[in-house]
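What follows is a single chain, given as structure tokens, in the form predicted on its own.
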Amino acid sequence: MSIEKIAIVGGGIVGTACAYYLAREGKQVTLFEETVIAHGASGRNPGFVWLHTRNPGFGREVSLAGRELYDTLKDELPLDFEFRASGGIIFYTTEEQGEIVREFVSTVQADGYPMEHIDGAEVRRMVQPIRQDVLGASYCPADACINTPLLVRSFAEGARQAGADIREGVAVHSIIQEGDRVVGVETAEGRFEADAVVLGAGAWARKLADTVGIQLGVGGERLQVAATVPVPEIKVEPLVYGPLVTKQYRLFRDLPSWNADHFTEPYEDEANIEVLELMSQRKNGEILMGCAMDYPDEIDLRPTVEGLARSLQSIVQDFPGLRGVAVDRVWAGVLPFTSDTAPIIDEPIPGLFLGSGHVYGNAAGPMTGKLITSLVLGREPEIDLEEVRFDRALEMPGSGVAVRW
């Protein structure tokens, strides 16, 4: 069957990237977003295109391909999305942490992956407000920074210019299936028929997949972020992760010398909140920092007093140069994830294409748009999709259960 008319559900990075690439192929594309473009995870994250800790396999391959794609997108898309090839670091402050970070660097270097070890003086040069006793960091030159909401809006505008219809404020209530094939969506404006439906609705995709009997193994992880007022006189050059984040990543946990005791703070256990300590700086000088992570029963985009307190506690401890800087705003976003951290990119029912569960969406989202476009057009995808098939064994995420990357 020739696919010409396509409905896309979700106005985040995956949905708008799909709209952009499919519209450029001359397809009739209509994208439905319940609120506004970049409302969900894509509009609420600190802009990390993070390759540093990607696991071998699909995650690493799609992230490297996505990073290369950004070099084209920064010139190709119609709006500036503040791309900065800044690199990224994971710093440490104790000799015990340093032993493990250096082992991590050596291990991924042996795989031919871009990684270096830098000393404390270089970290302090790159990150002006950091504590003076920082000892060193791993440094990945491939990491990059973006303003993700601007990227999503740029994809949407590029799709419009290529002929796509971007409908904001239009909710999709269900997917329509007739026989063994998906034939459209039921929206707040009525039935919309299509030859194919692309479901790219992030943490909200699970509810819509249920309407055609698909149990989608995608959960939602809340991350809480604070932004300062613009402080261009304070420079934060790379993307910054603190030592607490290492326990989230398999590449650290699998190291022979790994010891979680060196990378855990008592206040994390006390609050049942883990802190993904991070920092990035946008073009206007504002500094984004966070992030407390938890797993509410339902999708909840509101930050909590406990979450903000714990994440800012780590920031005050490790970045004394920011203690007197005014906070401009706080927010939360819900990051979709699967139990094995790889997204789902597949066609489980004829006419239904899934792009869901992107825990590292900034790196993988644009490439997912290209991969789903290939699936819709019946072409061979650029990357093998066996690892991200819908029918692989995935655990259904439970309420309050942490995911490890």
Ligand SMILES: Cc1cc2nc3c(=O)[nH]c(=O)nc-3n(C[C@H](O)[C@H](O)[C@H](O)COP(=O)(O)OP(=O)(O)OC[C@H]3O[C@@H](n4cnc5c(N)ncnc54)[C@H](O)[C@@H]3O)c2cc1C
Contents of the next structure:
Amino acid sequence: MSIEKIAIVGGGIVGTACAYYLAREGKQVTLFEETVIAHGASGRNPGFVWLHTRNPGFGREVSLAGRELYDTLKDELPLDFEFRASGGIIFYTTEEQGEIVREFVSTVQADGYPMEHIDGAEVRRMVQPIRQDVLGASYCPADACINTPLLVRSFAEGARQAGADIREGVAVHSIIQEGDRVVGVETAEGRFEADAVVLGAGAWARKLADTVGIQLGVGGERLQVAATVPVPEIKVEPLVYGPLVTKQYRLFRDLPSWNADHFTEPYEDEANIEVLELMSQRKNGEILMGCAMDYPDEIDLRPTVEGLARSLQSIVQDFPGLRGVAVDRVWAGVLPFTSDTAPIIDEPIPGLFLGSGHVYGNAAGPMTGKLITSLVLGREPEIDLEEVRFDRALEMPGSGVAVRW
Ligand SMILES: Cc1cc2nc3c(=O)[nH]c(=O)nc-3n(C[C@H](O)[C@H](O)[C@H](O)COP(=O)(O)OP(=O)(O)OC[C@H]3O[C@@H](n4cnc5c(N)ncnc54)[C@H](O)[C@@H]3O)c2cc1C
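Switch from the form predicted on its own, shown above, to the form predicted together with the named molecule and output its structure.
So here's everything in the complex, that chain up top.
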């Protein structure tokens, strides 16, 4: 059956990218967003297009393709989303950490993946407020920085210009199935019939999938962020990760020399909150900093006292040049995840297309828009989708259980 009329659920990076590519193929697209475009994780993330620690297989393939796509999108989309080919680092401050980071660099280089080691002086040149005793870093020149909420609005605007109807403030309550096919959605404004439905609702997708009896292995992880006032006189060139993040990534944990003790602060254990120590700078000079990670039972977009304290604890320690800078805003977001880190991109029921469970949506989200468009059109997808099928073995997320990437 030829699919002409498509309902998309969710106005994040995945939903708007799907709307953009499908509308440009001449499809009749209606996107439903419960609140406003970029309300979810995409509007709350610090803009890492992060290739550095992507696992071999689909993760690397989609991220490399996604990074290449940005070279086109920055000229093609109607609004500037502050793309910067910034590169990215994971710095270290002890010799023990350095040994493991250097092993990471040579392992990844041996796979032909872009990665270098840089010394402390180079890190201090790139990241002005960092501590003087920083010893070195891994550096991935392919990492890039974006203003994600602006990218999402730009995709939505591009889709609108190509004829899509973007409906903000309209919640989808359920997906409608008749016989063996999905035929539309039930919305706050009534029934909407379509030839196909694209489910791109981020951490909220699981509830909607339930309405057609699909058990989606997608959980939600809360991350907390603080933003300074604009400080263009303080330069943070690359995306910056601190040493604590390494334990989150399989590529580090699988190294023969790996030792988590070198990358854990006592306050993480005390609070049972791990910290993804990170920093990026936007075009106006504001610096985004984070991120404590936890797993509330229900989706909760409010930061907590404990979470903010932990988010800033490592920043205060490692970035003395920022101690006196004013904080402008704080927020939290909920990142969707699957137990194996790969998204779910598939058509489990005829007419239902899943674009769900994106951990690294900035790298993979725009490509998901292309991949789902290919599935809808019955074309060969640009990347093999075997690893991201709905029916692969995934653990159902348990509340409070930490996930690793
Ligand atoms: C603080 C934080 C930092 C992060 N850092 C990065 C990073 O630097 N790089 C990176 O690649 N990834 C990062 N991530 C993850 C990244 O943000 C996600 O991978 C990505 O945004 C997921 O996009 P999405 O479109 O699937 O979901 P979302 O952006 O969450 O969009 C889902 C949308 O669906 C809407 N919705 C929900 N239910 C309904 C309904 N019933 N009806 C209609 N609409 C509905 C929501 O309002 C929301 O707007 C981070 C996440 C967080 C929270």
